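Have a look below at one chain only, the form predicted alone, in C-alpha cells format.
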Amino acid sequence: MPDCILEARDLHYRYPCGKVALNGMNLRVSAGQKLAVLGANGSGKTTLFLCLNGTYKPSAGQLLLKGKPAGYSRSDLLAWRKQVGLVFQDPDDQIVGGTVIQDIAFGPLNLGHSPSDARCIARETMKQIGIPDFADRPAHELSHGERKIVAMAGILAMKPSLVILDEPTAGLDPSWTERVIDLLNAIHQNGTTVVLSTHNMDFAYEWADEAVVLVQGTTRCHGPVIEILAQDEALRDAKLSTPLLLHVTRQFGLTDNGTPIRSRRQLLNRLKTPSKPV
C-alpha cells in the first residue's frame, strides 16, 4: 500500500458562528494519488481543505501528517506547508505580489530562501509551467485563466509533495480548462501528490484515480473512482450526477477490452471498432 501522506479521523470544525462544516470527516491521501473530492456547495469540501493545509484548527479529530499528530505551532505549520500546497479556488485570493515574479516568489521566501534565491525558484517555476515571460507583468492586469496559473505556480514554487487545489477549473473557458489540466497532470507526473474538488463529474470520472463523496459535512463513501461514481444512490445523496460517459457506456455494455471507458478518445475509438458476433 502507497504511503500515506495525510490523513483526516473524525474531523470536526463549528465556526464561531456556530455553523457546523464537518461533522466526522475522515480521509486518507496516499502518495502518488489523484483524489477528486466530490460535494454540493455547502458539503464542506473548502473547510476541509483549509483543515489539511492548517489554515484551520479542527474542533475535534485528528490530521496525522505522514503518520504523526499535526502541530500548530509557527514551526510546525511552517513544516506542514512545506509537504501540503493549498491552491483557492479564487486566484484573487491567494496571488498577494505586485509583479507575478514578486507573487511567486513569496512562498520560497516565506520558506527562509534568499530574495535572489527566492527569484531564482520562480524563474524555474515559472519556465516549468510554460510562462516564463510572465515575470514582469502586473498581477492586476492578467485574465482570470492566468491569475489560477500563476496561483499554481506560487504553490509549485514551495516544492509540496501534495498539492490541494479548490474547483481549478471553475470559471475557465475550455482552452484555459485543457491547459489546467494539463499542469495538473505534469505536476503529478513529477511525483506530486494531486487532491482536487469539482463539480464537473466527467471530469472526475476521466481524471481520478480515486474519489469521495461527502454529503453534510461527513464522508458517505470513498475508493476507486471507477467504484465510487458508478454509486447512484451515493451520488443522489451528495446531489451528484452521474457521469455521462460512465452512463452511456453502461446503457450499452461498452467497454475497452474489458475495462471501463473513461474518456471521449476511449469511447469513439471503442465506436469506430465493428462489434465481434457472439
Given for the second form:
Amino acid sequence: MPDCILEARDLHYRYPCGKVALNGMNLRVSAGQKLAVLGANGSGKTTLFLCLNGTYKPSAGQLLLKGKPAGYSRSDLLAWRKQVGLVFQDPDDQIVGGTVIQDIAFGPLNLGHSPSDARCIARETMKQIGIPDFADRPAHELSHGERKIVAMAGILAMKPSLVILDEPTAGLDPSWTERVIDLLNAIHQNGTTVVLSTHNMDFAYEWADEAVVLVQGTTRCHGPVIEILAQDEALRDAKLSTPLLLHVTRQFGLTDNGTPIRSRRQLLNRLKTPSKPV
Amino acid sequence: MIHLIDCYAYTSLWRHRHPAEKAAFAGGLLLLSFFTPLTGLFLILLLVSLVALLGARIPAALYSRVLAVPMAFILIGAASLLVSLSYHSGHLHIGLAEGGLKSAVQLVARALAAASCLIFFSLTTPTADWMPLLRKFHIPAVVVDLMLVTYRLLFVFAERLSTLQQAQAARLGNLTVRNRLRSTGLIGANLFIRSLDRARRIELGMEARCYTGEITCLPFERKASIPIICGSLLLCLVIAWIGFITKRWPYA
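Right, the form predicted alone is done, so what does the form predicted together with its partner chain look like?
Below: every chain and molecule of the assembly, starting with the one above.
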C-alpha cells in the first residue's frame, strides 16, 4: 500500500436532530492521489468531509492521520487542519476577509506567519492560481466563480498536503469549471493530494485516479475510477449515472490502444484515426 | 446609499493613501467642527469639499448626493430651533425664537461641516481598509473581529434579501398590502433562521482555516506619511486659531 495519509474506519455520525449522516463509512486517502467522492445528495459527503478535518467528531469509528489516531485537542486540531485543507461548497461560508488579500492571508496569519510573510504568501498564491490582480477587490463584489477560486486560494495559501474540496465545480460555468480543473491538476502536480466530491460523473471519470461511491452514509465501493464507474449496479444504488464517455466507448468497444478512453479529446483522436475502423 | 458609498470607496483615487492620513485630516477637522464658531465651520466645509472634489476627485454629483442625505434631519432640527412655541393665559404663541436664527445657522453649518468630514473619509476609505487599524487604538480584538465578520455578512444577507424579494415578487407576493405584510414577515423569519445557520457555517469555515479566537489583520502595506498627518493636525490648529480670533464677530 502506498503512504496512507488519512484513513477513516467505520465512521458513524448522527446530527443532534437525530438524523444519521454517516453509518459505517470507510475511506483511505493515499499520498499523491486524485480521489473522487461520489454520492447522491444527502449521501453523507459533506458530513464525511467535516469529519475528515476534525470539525465534527464521529460518534463511533476511527480516524487515522498518517497512521496515528487523530486527536481532538486544540493543538492536534491545529496541526490536523494545517495538513488537511477543506474547501467548502459555498464560498460565502469561508470568505471572512473584506478584501481578497485580507481573506487569503487569514489562514497564513492563523498559522503564525508574520503579516509581511502572510502578504507574500497570499500574493504568491494569487499569482499561482492566476488571480494576481484580485488583491484589493472587495470580497462581496466577486462573482460566484471568482469567490470559489478565492476560497480555494485561502486554503492553498496554508500549504496543506491534502486538499479536500466539496463540489468545487458546482454552479460554475464551463470556463470557470475548466479553470478550477486546471488549478486542481496544477496543485496535484506540485505534490498535493486532492480529494473532491462531485455530481459530474464525466468530470470524475476523466480526472480521478480512484473513486469512492457513498450510499446513505456508507461506503458502497472504493477503487480505481475505471473499475468503480463501470459497476452499473453500484451506481444505480447510489442514484448516480454512468459517465457518457464510458457508455459510448463500452457500447462500441472503443479503446485507446488497449487503455480506456477517458477524455473527450482521446475519443475524438480515436475516432479520427482511420487505421482503426470503429 | 450605503452600498453606493462602499462601492465607490473601493475605486477611489485616494484608496491607497494610508487610512491614518485620511483619518488625521478628516477626524481632526471633525473633532474641531464640534466646537469651532461659524467662521471655522465654513472653512472646514470649504476645505474638505475642495480636497474631496479636487484632491480625491470624488464626482461632485456623488458628493452632493451623499451630503444631501442628512440634510432632511438637519433642516428639521434647525426649523425647531428657529420657531418658538409658548402657551400664555390660554393662548398659543408661535414666533421666531430669540437668537433662533443664529443657532439654526450654526446647527446647519456644524452638521454640514461634520458630515462633510465623515463623507470625505467614507468615500475614500473602504471599511475593509480602516477596520484593521482599530486594533492599533487598543480596541479589543473581540470587537474588531465582530465588526469584520459583520461587515462581510452584511453583504451576504443583503444579497439574500434581494433574492428573497425577487422570488416573492415573481410569485406575486406583493400585490396587495395584506400580501406585502405577510411576505415581509416571511422574509424576516427566513433571514433570521438563515443568519443563525450562516453564523454556524462561517464558524466552521474559520475553524477549517485554523482560527484560534482572534483574527490577525494584514496591516496596510504602505507606511503612513508622518508629514501628511502632522500637516493635517497643523491645519486643524490653524482653523481653530482663526475660529478663536473671529469668535467676537457678529453671528460667528
